[in-house]
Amino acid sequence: MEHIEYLRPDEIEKRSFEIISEELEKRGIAISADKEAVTKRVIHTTADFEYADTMCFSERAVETAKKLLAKGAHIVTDTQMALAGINKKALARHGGEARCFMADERVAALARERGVTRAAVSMEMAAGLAGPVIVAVGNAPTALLRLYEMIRKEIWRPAFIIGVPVGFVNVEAAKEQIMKTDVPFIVNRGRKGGSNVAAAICNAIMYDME
């Protein structure tokens, strides 16, 4: 029978983060400190020590994302998870907003036009907030594609990418694609990822300036 632990609800997620952490030494696995803060949420929240290995960083990205955040960068997410998933309050608390722009009508009607994904058209979007933009991309690989190719193009460059879409269709090109870029980043190579995770990863950095 599985050893139960009787713990208060508040002691639950430090007692998960020593067991990641146990567990990651028994592996023989170091994360180094600039990244371990979003490397052991991002496990924690998909119980998967995979992407110890596969989680991707620009130089100083974490760095990075927090003066972003600390100037009250705003966060656009590919999916209303994604944005669920984000804590609003600690966002809040530096000026900045979580959006999603997926259920926007307009969005929709474009795509429809040009027989292109929401998620894609989503990005175009973003382009037109005030401020520096994080997106955090979590399920769909066509936001990167367009975020490259906005890239590229010098039509648009956000001030940081999230680049975790889960899947098998062009998930891991475009990943790969936004790594070429010099835009600061954080990545996960492969089909793995979420909106979870891409919640997760904007948590733990929040989390991390307090």
Contents of the next structure:
Number of protein chains: 2
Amino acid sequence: MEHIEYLRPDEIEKRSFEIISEELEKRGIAISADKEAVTKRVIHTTADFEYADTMCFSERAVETAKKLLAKGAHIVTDTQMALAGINKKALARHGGEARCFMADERVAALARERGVTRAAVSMEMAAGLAGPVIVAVGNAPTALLRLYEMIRKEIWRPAFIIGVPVGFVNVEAAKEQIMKTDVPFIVNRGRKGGSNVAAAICNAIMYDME
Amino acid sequence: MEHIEYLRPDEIEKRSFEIISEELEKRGIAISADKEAVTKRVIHTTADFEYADTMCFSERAVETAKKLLAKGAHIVTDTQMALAGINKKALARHGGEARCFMADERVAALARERGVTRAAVSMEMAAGLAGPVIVAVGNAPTALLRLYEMIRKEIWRPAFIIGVPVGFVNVEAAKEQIMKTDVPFIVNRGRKGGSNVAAAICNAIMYDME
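Got the form predicted alone; any chance of the form predicted in complex with a further copy of the same chain too?
Below: every chain and molecule of the assembly, starting with the one above.
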């Protein structure tokens, strides 16, 4: 068991990232510079080094996401938890807003009417926003399935997809589908992910811009 | 890769728990009945079976937590994300309220003045609430360290501790300290945990009461 280190609050995060870097080196895992900030923050959020192997990025994904955020892209997420975790002040500095439509009563009514998930309907609400949208899915594979369908049918194309739902039903397949589109993405291959991971990815990109 | 299963929204969760049960059996992991609902929901939230080995419960922990919730105990958490994830309607049915003091400006001012974390100060705010308090820590080991200190000095004793901070600095040691107190607990030993895990534990206990 570790001993307790008495560090100032601001030193704790710095020391955590040092430990992550040391352990990645010990494990012989090298992360390319463009993926480093995102991957390390995901490990920081989960204490799970498996993410170093499973995180997938489209060509120049982080650079693309930064450019979108710099011109005021909005972030739409599929859970209140991810919404709570996204640094909304950092996002607002560039003009963007974070939104989640899951608690919207109209979304619930539409989902009931059609027998689909609220997450699927909430992606259609995202399509209604003005300006470029980064979709960050941390929970519902059905959100990704609906996005894929909208992209394929040329109904709507989000500017960027952060696809990290967690779970056991349709999660892996939904992620693989997204990686076959031409939409820039950051996806965690496999079952793992979560609202915390979605928020961590958004924040890592924003912090790396500063 | 899995194929896409077309299930009604309400069937997805049921199927997920079936898969979790099947895989636990395949791995030869038996979870005792009193710990099953909580442990399986944590795995459902993280897709990480490691939790089956690392979740620690004090004697009759879940039963104790249910009794507290039934008499209207409040839940205080250390992150807005966990607060967003806790089912507040289910909690309110028994009279309890979920609170997080992290965004409180007075907490920030007190933390700055004393050079401690906001999480530590927010535990002192929790001590000020009337009635029994379940503390659910998903992020900050400093919250657990402060709780331990308050318990040891007989300043305040929460009714129950859910101790699942995640991270690399002081996290393991803080969890071990809590398990040495006489306060009933659910703790995830090691580095792993998170706001999502804290919320999942709270919700699992409440759903199991219904």
